[in-house]
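Here you get one chain, nothing else, as structure tokens; it is the form predicted on its own.
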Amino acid sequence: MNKASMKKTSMNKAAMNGPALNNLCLAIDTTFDDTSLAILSGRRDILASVTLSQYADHAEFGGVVPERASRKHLEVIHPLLDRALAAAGEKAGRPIALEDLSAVAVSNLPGLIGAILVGMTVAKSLAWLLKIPLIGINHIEAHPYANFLVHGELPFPLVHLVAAGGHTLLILQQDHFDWEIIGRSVDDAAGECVDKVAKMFGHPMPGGPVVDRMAMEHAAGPYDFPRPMLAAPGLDFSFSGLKTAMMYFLRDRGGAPPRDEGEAGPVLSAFFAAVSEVLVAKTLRAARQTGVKNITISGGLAASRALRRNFEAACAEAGLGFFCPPPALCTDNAAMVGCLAAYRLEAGLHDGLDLEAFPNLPF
């Protein structure tokens, strides 16, 4: 079957099924080191969500090794697909097979190119085999949809903060598919900075949960770390200087970090207070400058209890609506990809088998 006839077949199948909310979509995300698959019925009914994290596989290297990540995705993606189908069938009360799928969605940017291609190869193969629409998803655009999954339809316009290990971005969204990045980190992402500082204190990846616990359980004490670019008038971020400040802090105290939690806790609490203040202040500044009344956050760092607490207090004081997803939907997951894909499918937006992978955002 040639490309033109295949595209026509997919369009006919989509038209026949229509935008009914019981359509089943398989979503795949392999943009970084998590292999994640989800099966959604319509926009928000998650029948299955399975994710395998590779942190243990990369721990000895102190970071993710791209080639190793791609190989791990190859090893686990088919067993995870079987597990997702079984979990969906259990929740639906009847067996769910590949033939029951109405569409397949996959993140095709940004991320590790080899890792992305693993997910895309599986998605394209299923789209061709089952003659169902293929939907390419921008992983960054999908992050805010973790909030749509749990909060339903949110009032546009919105300011989204994506705070993750690889990205720190402020997004202004006017409507579905109508969004722009209005602020970003000029160097390290906030999550990357937190992971690297946690590593300085001897904690393995991911460092976020450890630092968050320290921030919740310890007062900052006498320590104070810089708030990079907080006074700058724009909406961009910078966190590499904060990481460097911690390196100098430890150097001036003999080079070795305090191992006792009673000593390390206040230091890490003060460090995270600086990260949190910058994130909250810049996000609220974006809301003021754009006149937006509602804020959402997502990304791995958004799982932080301390960060959520600070956002809740700041938004309440400013009279802004605040939405965040549960921690399980903050990190990379295919459910948010499936949610965005459902909106795209309902709008008649899907892709051909010539869909390409890209490691970077195009803007």
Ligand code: KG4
Contents of the next structure:
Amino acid sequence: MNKASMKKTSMNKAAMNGPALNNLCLAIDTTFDDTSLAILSGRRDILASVTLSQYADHAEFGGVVPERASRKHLEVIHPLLDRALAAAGEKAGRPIALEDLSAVAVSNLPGLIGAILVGMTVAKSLAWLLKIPLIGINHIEAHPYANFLVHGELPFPLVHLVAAGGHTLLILQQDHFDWEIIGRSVDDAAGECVDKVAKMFGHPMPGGPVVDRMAMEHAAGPYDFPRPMLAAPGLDFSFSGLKTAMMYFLRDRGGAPPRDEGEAGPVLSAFFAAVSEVLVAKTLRAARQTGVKNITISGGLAASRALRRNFEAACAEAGLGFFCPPPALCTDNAAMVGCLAAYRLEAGLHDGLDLEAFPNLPF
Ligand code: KG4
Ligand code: ZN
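Form predicted in complex with the named molecule, following the form predicted on its own:
Full assembly next; the chain just shown is listed first.
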């Protein structure tokens, strides 16, 4: 083949393949009650992000039933994989098949062990079948990467608040893969507390969005809800006392929550002001104590407009940089997993097929 025809052939191939896509990675997250899959090209180009939430499947039990969660993940993960490939193909302008993947990432901790194993089995099967690297991801480490996804490179060191239904954590990150937990809830997570209080007012899971709406649309009434551990030194949180305070508040008023929104709104707004004040104050304290100038928030509660507004105001006043992801990337999603996986893959950090699942954080 002469030079001219070689050039023509490669041009034809490029045209056939559509836009250049580098390192397509499939990311899977099944750590709790969301089945989430994403396909990323490189660190930040989200070609597909699909999530199926199980809230309705567990509603009659008043909480997530681990066995049921695993079964549901198993039921939906393959149709979701097909949907993710189709969505990626649509965005790329050409069909995307499993054979186009160069890596597969999966959250292998922390969470419900049976649920994690569903995602891991699919990920390992694909890694083996396609002979591509498998990357195990810590779901907690991945949450702040929702910020790297949308804001690009962020200036280290960073303090991250991860505020979700299962975790409330403060993380100090010096660099990629170099981070430590510097504060955590000693009992309920903030999201769990918000969900439980919403339930007392008759709102089903997830209660966060409705409490957030109350906080945005109603002024906080003159109620004195505690700010747990705010006066205590240190960076740990406690939210179970705040939930109990609401229980006593309702008991003292006859047991039943106020029926109409005009009455309930100011109560829930005052309650959320307490949650928000503690989260904002402790995160800013963490930045002060560590000398860090930039903070991020992530996790489902970070989707709260009221919390974001309060963080924005406090950070502006303190002269700190503040980053938060769009709401869809605050709640559990596999795109954040894919973003962290891209950094790990570039650094040569991947795992063997003997990757294990862990229900808890190792520290
Ligand atoms: O990160 P996430 O989806 O799952 C866990 O890892 O737990 O967080 C779920 C939590 C729940 O407490 C839910 O009520 C809360 O995030 N949440 C919100 C909003 N969306 C979800 N809280 C306030 N405003 C929202 N828009
Ligand atoms: Zn999460």
